[in-house]
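Only one chain is shown below, in structure tokens, and it's the form predicted on its own.
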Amino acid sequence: MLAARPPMGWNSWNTFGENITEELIFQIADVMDAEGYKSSGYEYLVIDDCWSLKERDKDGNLVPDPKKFPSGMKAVADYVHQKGLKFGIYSCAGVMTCAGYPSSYDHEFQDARLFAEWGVDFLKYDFCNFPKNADCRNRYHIMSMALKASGRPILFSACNWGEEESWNWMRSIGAHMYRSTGDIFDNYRSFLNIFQSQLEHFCQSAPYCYNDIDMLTVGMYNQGNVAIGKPCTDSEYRMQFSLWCLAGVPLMMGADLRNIKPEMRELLTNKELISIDQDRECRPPFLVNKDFVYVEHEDKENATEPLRRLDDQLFTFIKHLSDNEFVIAFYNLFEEERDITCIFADVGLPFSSGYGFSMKDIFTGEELGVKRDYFTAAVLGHDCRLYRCRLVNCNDGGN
């Protein structure tokens, strides 16, 4: 079954943009196979925009750019499949793609058949240059039907940026994942804004259809096509990856895997974090607490109010996993270290219950023993702490 768990893979856009070639795709496939990405669950290798010529052929078919893909798309798909991976490609619901290449509006069934002939396993379907008098929901439904009629199982990654509140209807028209936000950029504020914008909608993500909050920028360090703003630090990338895993959304890498720092490869293949994203119950995180921070006005004499409120800076989440396990996660948006407390009564486990949590630090592997009533974590600035927890009956000797 397609998308029984959140899809995982790699997409060319974030780093390479239009600068894609079959040689690059072959190299990425080699790296995904040889360096632990495939064995960690990353199975889709997706070519984004700019892969075709600017005109269709005499029969109305899309034509791969022969300078970029001289062997043709079927040969590229065959190579990817030989590496034990699945092959993805890009099109758009409008009349042109975002970069101005021919797209699939009114060509849905023809293009879907062609993709199936090439051996495509994944279609990212964007929303640029969409006719103003056309029906967004209907056009995504048409492509969904076209893929199902193609004769090949093709995962439908619908990318309409959350237009017309896509979280309310994408599942019902057969999409397997749906973009709910605008594009991500490789900076701290971008990924935080994207994650926070979907806090109320992650509950509409479930097996076979997932809220997609865009490709990861982990490990890019502003080297690539979405490099805008101040580069992220290692701890900020740790926040991004763990937030995506906590949300249970698709994990589509965007960095140049051929030249990624070992620390970032280790993060992207972290078994504990990936197991949270891939948990079979696919439950969203529950926001336990977001602490407001109040500071005095600098100009006390002329201030009309004695205090002003800053942005929410400290976040606590719990995520229910299968087999009666849980994750408690703390995020510190301050630049300096802060203590963050989770009161267990706020997650349904008051002291009077007689139960506590056996806790393990997900990043260090340290076993912390059984905690009751509350737990406080010291979290570095722009960083996070995550703990895998099990229920323990403290009235039964901790068994």
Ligand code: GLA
Second form
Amino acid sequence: MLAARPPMGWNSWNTFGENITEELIFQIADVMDAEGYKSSGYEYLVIDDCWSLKERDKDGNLVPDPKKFPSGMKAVADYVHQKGLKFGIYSCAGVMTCAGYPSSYDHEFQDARLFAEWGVDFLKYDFCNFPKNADCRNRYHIMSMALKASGRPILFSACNWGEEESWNWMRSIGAHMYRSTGDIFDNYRSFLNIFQSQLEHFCQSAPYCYNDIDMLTVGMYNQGNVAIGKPCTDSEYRMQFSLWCLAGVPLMMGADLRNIKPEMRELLTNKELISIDQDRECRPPFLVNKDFVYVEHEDKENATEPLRRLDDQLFTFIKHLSDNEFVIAFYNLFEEERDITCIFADVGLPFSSGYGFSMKDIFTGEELGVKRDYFTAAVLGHDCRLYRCRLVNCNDGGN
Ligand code: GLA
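Having seen the form predicted on its own, could you now give me the structure of the form predicted together with the named molecule?
First the chain shown before, then all remaining chains and molecules of the complex.
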């Protein structure tokens, strides 16, 4: 069964763009295997756009660029498989990929068969150059069927950026994940804006078909292909990674894992956070704050397009996990440190219930004991604090 949990892996686009080679893919596979990513759950190694020649061959088949992939795609897939990983590739529902390479419009069944022959396990399917009069839902459905007909289990990662409210129908046409937003850029506003734009839609993201809010930029520090605006700080990357985990969305890394800062490797392989992302009930976070206000603005320094963003403020989320556990998460969008309080009555646990939360700090591992009524944390500017909580009956003397 594919995508029983949110898929995890690495994708070449954010750092490398068109600068991809088999050498790079082999090295990334080695690092994923040797440096704890595979054992943390990162499974798919995905080559994004720009892997093929600009023309199909005489039989109409896609051809890997021999300068970039001299050994051919089957050999690349074999190498990735030998490392115990799964191999992903990219195509597009339009008549050309976003970078101008041939894509699968009207070649869906032929391409899916070729991908299956190579040993592909994952297909990212983009939306550029889509004919104006074509039917988006139908074209994604065709590729979904083509993958099923290919005879190989291939995870279908649809990427139409939320067009036609993809959260309402992608599950029904067989997609395993669906990109629901435009592209992420490696800055603070970009990832916050993306997360916030999908808050209302996460309830439709569930096992076997997930809302995909794009590849992570954690650890990139503006090295690479999606560098726009101010690079993120370590704490901003903590916010990004933990927001993705709270949302229970696919975790596709985008940094150059060969040269990543150790703190960022630790963050990406944080067992507590990954277990929150992978929780089997896959419930989205509930926003406890009630004053959720969008402010239109144009941030010329940090974005390519006008953004809708929240005015600076404080966020509290609660996420229900399986086995009666919870996460309480605080995000401080101010520049300066602020106290954030969660009043337990606001998350369904009034004092009169007689219950409290036994709390553990997810980043420090510190056990905080049983709290009743409310909990306050001092949260640094542009930072977050997350707590794993267990329900405790305080009248039982249960600690
Ligand atoms: C689109 C997608 C990106 C990436 C590029 C490749 O912009 O949204 O994730 O795949 O195309 O050209």
